[in-house]
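One chain follows as C-alpha cells, the form predicted on its own.
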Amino acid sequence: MKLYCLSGHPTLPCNVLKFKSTTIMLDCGLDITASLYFLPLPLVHSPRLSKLPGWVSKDGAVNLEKELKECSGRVFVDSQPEFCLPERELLDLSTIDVILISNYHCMMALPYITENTGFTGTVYATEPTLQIGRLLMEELVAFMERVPKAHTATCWKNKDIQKLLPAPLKDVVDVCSWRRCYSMLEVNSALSKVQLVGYSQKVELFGAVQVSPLSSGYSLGSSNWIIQSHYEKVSYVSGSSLLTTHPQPMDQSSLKNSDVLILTGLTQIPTANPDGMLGEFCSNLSMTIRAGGNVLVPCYSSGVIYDLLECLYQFMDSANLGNTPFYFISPVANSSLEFSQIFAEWLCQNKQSKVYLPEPPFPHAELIQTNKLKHYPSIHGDFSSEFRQPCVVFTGHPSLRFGDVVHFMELWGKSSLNTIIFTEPDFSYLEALAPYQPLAMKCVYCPIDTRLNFHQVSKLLKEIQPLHVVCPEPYTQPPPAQPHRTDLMLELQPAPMAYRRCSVLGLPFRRRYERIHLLPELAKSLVLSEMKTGVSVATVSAVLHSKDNKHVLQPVVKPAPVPPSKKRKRVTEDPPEVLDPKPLLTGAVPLEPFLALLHKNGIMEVKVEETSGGHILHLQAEDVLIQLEEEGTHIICDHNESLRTALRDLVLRFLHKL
C-alpha cells in the first residue's frame, strides 16, 4: 500500500492511495494563495493601478516592464492570477479509479484533474458538497472572465530570470505548476463525473474495497471517509470540527479500529478561539458603523458567512444597528443563500427541527424579507442605485486580487472611518493588503476557523486509537514563528508518518488475509477432523477462481474418459492428472516423551542441544541428527534408509493425519 502526496498544503490536500489494486485520489484542493503575487483585477478602471511603472533590473539587463509592475514598494505580476495545481507528474492521472471529496473547498482543482488527463473514473461527493462546490467554481470563473487580460505573463517564470527578481518573487517555488483558471465548459464536464453519496452509504469499488462517507461536522455535506477491505481499514480525516455550528456533528465512533488514519485539514489558526473571534468581529463592526464608517468583509460565498449573518442577526438590535444595510455581493449570492435553506437533512438537529415548524433553518431568510440583507450578483445594475452608506458589505474574493472586493478597496481605502475585517484564514492579510498600501482604512484580523485544533485532535486520536497516523509535515513540528510552542504539533506514539509535496510513502501494514468463498457442493464434500474443542480442520482440493477481486473455491472437475477410436486423431495435450492429496500432519513432537520412546527402542546415546527454534537431537552411536522445531521435524541420516524409516515412524506416533 502506497500514498502519493500531490499537494504539500495541509488544508488543501491532494493524495493518491493505492490499496488492493485500486487507485483512489483523496481530495483535489487548489492552492489559490499563488494569486497574492499578482496585481488586483479591478472591475472599474483604476487610475492608480493603470499608471504603475514597469519593473527593470537595476543594471538594465532584465526588462520585464510588460509583465511586472512596481506597486507600494513591491513587485507584482501584471497578468490574470494563476493558481498552484496539485503535482501532475508524480503518477499517471489516467490510472486513478475514483476521487473522494471531503468538502467543497477541497474540490476546486477537480477540472484540472479530470479534464485533458485521460481520467475515466468516478468522483464521489455528497449533494451539498457538489452543489456548493459548483457555486464556488462558477464564482471563480465569473471573477476571471469579467476582467479578461490581453496577455499572459510567462517570461518571469524562466528559472534564470526568476532568480534575478526581487523578493518574494525570486523565492517562489513550483511556478511551473501554476495555471490560469479553468472555463465553465471544463467545470461542467468535471462535475458530470460526480456520483452523489449519503452519509454511511457503502460504495463497493471493483469488489476490492468499500468506501463510505461520514459526517465531519465542518461544513454542509463535509465528509471523512472510511476505506476498508474485509481485513484492513484506512480512515481519511479532512476538515473536521467538534464545535456546534450549522452542519451535522462529527461521526467519531466509526473511525475506531483503523489500521492507518490519514489526517489533514486542521485549523490554520490554532491559537484563535472561533467564539472569541466572532465577538471581536461584532464589536469592531459596531464601532465602525457608529462612527459613520463602512465595513468590508472579504469572504467566500458559502461557509462562515452563514454563521456571520446569524451572529449579526442576534447582535444588530442590541447594538442599535437595526437600520444599517447589509449587502452580500457575489455572482452566486442568491443561489448560495437558497441552497443553505434547502439542505435540511445535512444540518445539525437544532436547525433540522426548524424546518418542521415551519421556519427557515438560517435567520438570513428573515433578514432578506425585512430588507436588512440585500444580495446582488455584482456592483453593477441594481446595487449602484440602491446602495447607501454607512453599510456592511460581504463580498469576494478573500485574496483581494479579484472580485467585487477590489472595487471597494479602491473606493474606501483612503478613509480612516472605514474598516476591513478579515475572517477567512486561508490568506495572509498583510500579503493581501500589500498592493493597496498606503492604506488609511482600519484593518482587523478576526480569522474564524472551526476545524480541529491540536488539543482536540490529540484527544480524538486517544479515543479512536489508530495503529498508524499519516499527516502533513508541518503538523509534526512547532510553527516556525513559535518554535517553543510544542503544544501546536502532534506528539504521538508511534510517531506520525509525515509527508510533503511529491513524497511517496509506503504505509506500514501488510495484507495478511483474503476472504475466499466455498461453493456449497465443495463444502459438502469436506471431511472435518476435530483438533480441539470447537476447532476442526479439513483438507481441500479445489480450483481457485478469481474475478473482480472475489475469490471462489470450486470443485475439481475430473475429465470424462475418452472412448477408444480407430480414427487417427491429432495429438493433443492430455488434461492434468488429478491426484489424491497426501495426508497432512498436525501436532508437535514433545521432547521428553520422544526421548523415552527412543530409549525404549534401544537408542540410548542421545545428546540434546537447545536452539532458538526448538531442539537438535544427536544420536551419537548412529551418527544421526533430528531437528525438532515449531515449523517442522527433520531427520538427517546418511546411507541408512531402514534407520531413517524407523525414526520417521517413531515421530509419526505423536502426529495426527488429516
Contents of the next structure:
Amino acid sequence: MKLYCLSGHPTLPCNVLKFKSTTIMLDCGLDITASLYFLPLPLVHSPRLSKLPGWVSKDGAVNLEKELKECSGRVFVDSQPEFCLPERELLDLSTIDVILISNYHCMMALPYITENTGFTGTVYATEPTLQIGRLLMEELVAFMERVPKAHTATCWKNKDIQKLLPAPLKDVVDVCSWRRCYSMLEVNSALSKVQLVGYSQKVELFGAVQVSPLSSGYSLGSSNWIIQSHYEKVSYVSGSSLLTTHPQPMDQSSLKNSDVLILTGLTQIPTANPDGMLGEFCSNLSMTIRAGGNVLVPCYSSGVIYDLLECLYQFMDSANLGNTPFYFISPVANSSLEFSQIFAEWLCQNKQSKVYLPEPPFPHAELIQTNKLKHYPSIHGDFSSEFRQPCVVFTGHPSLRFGDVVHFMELWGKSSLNTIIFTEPDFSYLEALAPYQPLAMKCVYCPIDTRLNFHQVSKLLKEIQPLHVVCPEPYTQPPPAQPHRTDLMLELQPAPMAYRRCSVLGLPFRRRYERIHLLPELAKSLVLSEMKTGVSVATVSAVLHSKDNKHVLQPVVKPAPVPPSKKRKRVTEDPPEVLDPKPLLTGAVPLEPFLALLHKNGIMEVKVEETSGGHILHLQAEDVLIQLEEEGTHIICDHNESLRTALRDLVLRFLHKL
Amino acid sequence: MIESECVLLVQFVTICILHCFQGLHCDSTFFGAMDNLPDQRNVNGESLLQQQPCLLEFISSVCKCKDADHAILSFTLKLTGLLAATEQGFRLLEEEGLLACAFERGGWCAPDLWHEPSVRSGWLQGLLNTLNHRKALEFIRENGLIKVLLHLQNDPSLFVSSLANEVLVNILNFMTSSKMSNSSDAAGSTQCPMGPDWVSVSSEIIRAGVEALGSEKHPQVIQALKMLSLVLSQCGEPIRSMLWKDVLVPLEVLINGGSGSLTLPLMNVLQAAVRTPLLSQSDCKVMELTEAMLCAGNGKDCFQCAVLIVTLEKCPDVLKRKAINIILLPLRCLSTQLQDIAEKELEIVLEKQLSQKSSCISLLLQSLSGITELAHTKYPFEDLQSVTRSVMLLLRICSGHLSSFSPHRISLTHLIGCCKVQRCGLDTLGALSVYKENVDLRHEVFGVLLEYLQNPDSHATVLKKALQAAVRWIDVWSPFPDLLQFISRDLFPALEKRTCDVRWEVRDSTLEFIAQMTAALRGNTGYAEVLHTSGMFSILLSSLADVEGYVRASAVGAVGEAVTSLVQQTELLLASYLEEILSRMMAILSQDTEGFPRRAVVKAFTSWLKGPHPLPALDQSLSSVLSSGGNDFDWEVKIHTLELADVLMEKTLTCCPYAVQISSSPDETHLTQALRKLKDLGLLDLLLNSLFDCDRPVCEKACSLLLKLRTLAVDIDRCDVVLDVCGNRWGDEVGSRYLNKLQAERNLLSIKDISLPDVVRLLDLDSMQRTLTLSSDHVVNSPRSLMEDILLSVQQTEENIVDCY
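Okay, that one was the form predicted on its own. Can I see the form predicted in complex with the partner chain too?
After this comes the whole thing, all chains and molecules, with the earlier chain placed first.
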C-alpha cells in the first residue's frame, strides 16, 4: 500500500492511494495563493493600475516592462493570474481509477486532473459538494473571463531571468507548472464524470475495496471517507468540524478501528477561535457602520458566508444595524443562497427541522425578503443604481486579485472610515493587500476557520485510535512563528508519518488475509476433524477461481474420458490434473514420551539440547540429529535411509493425519 | 421570660405533645419547641416542670414505650437535658428517676433504638444541655458515661462524633469554670476546686486523646485532632496546658510524618494554639511545630500549610516570610531559576506539579490568591516589582502571547486560555495596585491588560476582571500626564470595539468600566476633552439604544458620569448634546420595558443634582422625573425617585436653596417659597402618594422623608402651602382622617384642599414609621405563631406535607 502525495498543502490536499490493485485519488485541491504574485484584474478601468511603471533591472540588462509592474515597492506579474497545480509528474494520472472528493473547496483542481490526462475513471462526491463546487468553479471562470488579458506573461518564468528578479518572485518554485484558469467547457466535462453518493453509502470498487463517505461537519455535503477491504481499513479525514454550524455533525464513530488514518484539513489558524473571530467580525463591522463607513468582506460565495449572515441577522438589531444594507455580489450569489436552502437533508438537525415547519433553514431568506440583504451577479447593472452607503459588501475573490472585490478596493481604499474585514483563512491578508498600498481604509483580520484544531484532533484520535496516522509535515511541528506552542502540533505514539509534496510513502501495514468463498457443493463434501473445541479442520481440493478481486473455490470437475482424437488439443482447454492430496499431519511431538519411545526402540544415548524454538536431540551412537520445533520436525540422518525411515515412523506415531 | 399570653399556649403545647406524641410527624415543630424552651424555663419564678408536671409523665412514657419512634425519643432526650439544665429541674427529674431512665443505656424499653444516629445525637445533645451545674457532671461521672462519650467520639455518624467531641470539651471546660464551685462555698471565687475525682475524669479524657493521636487508625487521629483544637480554643487553664504537655510528643511525630490528609486538622490545632498564651511559652514549641509543619511533607501540603500560616494573626515575621516565599515559589518558578538549595528541592516537586494541568492550576490559584490576600493587608513584599512582574508573566502565558516560557522547560501550554487562572491573576494584578512602589510598572501592566481587552478569545468574565483591574490601575496612573495619551490612543479604541461586542455581558462591563473610570478621573481637565474628541461620548449615547436592558442601564450610568465630567470642564461642548441627552433619558424612564435602565436614569438625575456644578435646564426635567419615577411599576425605581426627592428637598430647604425663584410676594418666607417650589415640582405629592404605596420599603422611605421634611422645615406650621386632595392616591386616606378629626361637625361630604401642616399632623408619621420599620415577617416568626403552628400540626389528622418554616 502506497501513498503518493501530489500536494503538500495541508488544507488543499491531493493524494493518491494505491490499495489492493486500485488507485484512488483523495481530493484534488487547487492552490490559488500563486495568484498573489499577479496584479489585480480590475473590472472597471483603473487609472492607478494602468499607470504602474514596468520593471527593468537596475543595470538595464533585463527589461520586462510589459510583464512585470512595480507597485508600492513590490513587483507583480501583469498577466491573468495563474494557479499552482497538484504534481502531475509523480504518477501517471491516467491510471487513477477513482477520485474521492471530500468538500467543494478540495475539488477546484478537478479539470486539471480529469481533462487531457487520459483519465478514464469516476469521481465520487455528494450532491451539495458537486453543486456548490460547480458554482465556485463557474465563479472562478467568470472572474477570469470577464477581464481578458491580451498578453500572457511567460518570459519571467525563464529560469535564468527569474533568478535575477527581485524577491519574492525570484524565490518562487515550480513556476513552470503554474497554469491559467480552466474553461467552462473543461469544467462541464470534468463534472460530468462525477457520480453522486450519499453519507454511509457503500460503493464497491472492482470488488477489491469499498468506499463510503461520512459526514465531516465542515460544510454542506462535506465528507470524510472510509476505504476498506475485508481485513483492512483506511480512513481519510479531510476538512472536518466539531462546531455547531450549519452542516450535519461529524460522524466520528465510523472512523474507529482504522489501520491507517490519513489526516488533512485541520484549521489553518489554530490560534484563532472561530467564536472569538465571529465576535470580532461583528464588533468591527458595527463600529465602522456607526462611524458612517462601509465594510468590505472578501469571501467565497459559499460556506462561512452562510454563518456570517446568520450571525449578523441575530446581531443586527442589537447593534442598530437594522437599516444598513447588506450586499452579496457574485456571479453565483443567487444560486448559492438558494442552494443552501434546498439541501435540507445535509444540514444540522436544528435546521432540518425548520423545513417541516415549514421555514427556510437559513435566516438569510428573511433578510432577502425584508430587503436587508440584496444580491447581484456583478457591480454592473442593477447594483450601480440601487447601491446605498454606508453598507456592508460581501464579495469575492478573497485573494483580492480578481472578482468584484477589486473594484471596491479601488473605490473605498482611500477612506479611513471604511474597513475591510478578512474572514477567509486561505490567504495572507498582508500579501493580499500588497498591490493596494498605500491604503487608508482600516484592515481587520478575523479568519474564521471552523475546521478541527489540534486540541480537538488529539481528543478525536484518542477516541478512534487508529494504528497509524499519516499527515502533512507542518502538523508534526509547532507553527514556525510560534515555536513554543507545542500544543499546536500532533504528538502521537507512534509518531505520525509526515508527507510533503512529491513524497511517496509506503504505508506500514501488510495484507495478511483474503476472503475466499466456498461453493455449497464443495462445502458439503468437506470432512471436518475437530482440533480443539470450536476449531475444526478439513482438507480441500478445489479450483481457485479469481475474478474482479473475488475468489471462489469450486469443486474440481473430473474430466470425462475423452475419446481419442487425432486433433491436437489446445493446451488451455485441458482440465487441471487432479492429484490426490498428500495427507496433512497435525499435532505435536512431546519430548518426554518421544525419548521414551526412542529408548524402547533401542536408542539409548540421546543428548537433549534446548533451543529457542524447541529441542535438538542428538542421537550420539547413530550420529543423527532430530530437531523438534513448534513449526516442524527435522531428522538429519545421512547415509542411513532405514534408520531415517524408522525414526520418521516413530515421529509419525504422535501425529494425526487429516 | 415570655409574654404572659404565651403561657397558656405553652400549656396547650405540652399537653398536646404528651397525649399525641405518637401522632406527631413534623420534626420542625419539635425543633421549634426546643428553640423556645430555654426562654420558657422560668415563668413567674416557677420552673416549667413545676408548672407543667405532665412533662414528667411524657418523658417517662416515652422511655417506657416499647415501640417509641426514634425521632420522639431523640426529642425527649434533648428535652430532658434541657429541663435538667437548672438545678431545680435536675432535682425533680432525679427524684422521679427520670434522669437515669433517659440517659442510662438500660433505661429505655426500646434499647435497639440506640443504633439510630438521631437517638445517639439526641442523647448527646441532652447531656450537653444538662452541663450547666455541678450535679450534672457528677451524674455523668458516677454513671460511667465518660466511657460512652469516648466511644462515641469514633462514631460512624459525623454528627454524633462531632457532638461527642463537643460534650467532652464542655466537660473539660466546665470543670475549670466557676460553675463547678458550689455556689454557697465559693461565691465570687474564680478558682475551681479540682478534686481527685475530677482529676481522674480529665486524665481519662486526655489520656484517650493522646492514645488516639498515636493510633494507626486515621479517623481516630482526625477526631483527636479535632478535639484538641476545640480544647485549645474553648478551654482555659490548667486543662489547656495539661493537654498540650501530653500531646506535644505525638503531635511532633504526626507533623514530622508529613501525612497529606492530616495537614488541615493539624493546621487547625496549631492555629488554635497560636491564639493561646501557649505561643509565648518556649517549652510549648508552638512556633517550632508550625515551622516544622511548613518544612515537612510533600510539596502540595507545604503550599497548603503556607497559605494557612499566612492567615495566622499572631505569626512571627520570620515564619510568615518563609510561608510567603513558598507561596511565591510557583510564580517565581515560571520566571526565574531558583537559587536556594532548599528551594531547588521544592522546584523538582513544583516542576512535576506545574507540568500537570489540574495540579498546576490549583497551585497557581493558591499562590495568586495568597498574594491577593497579602496585598489587601499591604504586606511589604521583599521584591514587590518582581512579584508583580511574575503575575504579569503568568497572565501573558495564559493569553498565549509569550514566545518563550520558563527557564525550566516546563510546558505550560495547558494554561493558554485557562479562564480560572486568568481571572485570579487579573484579580491579583488589580490588588497589587495598592503599592505605590508599583507605579513604575503601570505601562507594563496596561500592556498586559490591553492584550486581554483586545484578545477576541477573552471570556466575558475574564474581560470583566481585566476591566476591574484597569480601574484600580487607572487610579495609580491618574497623577501622571501621559495617562490621557494612553487613554485616547490605546484604551478607547480597545473599549470602542468592546462596546460593539456580540456578548451583552462584555458591552455591559465595558460601559460600567467607562462610568467608573470617568468617576475616578472627575476633575481631570484633559479627560473630559478626550472623552469628547475621541468620539467615546457619541458611542455612549448610541449605547443607550442597546437591545439588552442591563447594557442600557450601564450606558445610562456611563452617560450620567460623562455628563457630570463634561459639565465641570467643558460646559460649552455639552450644550449641544444636553437637550438630546435629557430627552433620551426621559424617554427611557417613561418607555423602557425593563426596570434596570429606568432605575439608572433616576440615579443619574440624582447624581447630577448632587454634583457641585448645576446642570443647566435640569429643573425643567425634575418634575417629569419625579412624576414618572413615582408612578413606576418597579418599587426600586420608586425608591430611587425618593432618593432623588431627598436630595432635592435638602438642596431646596437648606440655606442655599436650589434654583429658588424670587417670590412674587415679599411677605412670603423663604420656607414657604421653598415648599411651594417642592409642591410645584410634584415632590410633596410624590412623598404622600408613596406613603400609601403597596410596597413597604417605599412607604418606609417616604415616611422617613416626610419626617425629615418636618425636621428641615422647623416652621412648617406657619407655612400656608395648601395641597389638593382630589385626584391623589393619598387623598382618600388623609381626607377621611381629616373628616374624622372634624367629627363631621359640618357634615362635609368632601374636601378639596388641606394645608401641608395639617396633612403632616394628621398622618401621625412617628407611629407609621414604627410600624413600617418592623419587617414583614416579624409576625410569623414570633413564639406565639410558632406554638400555634405546633398545635395546628398536632390537630391535623392528615400528614402535613407543606412545611411552612
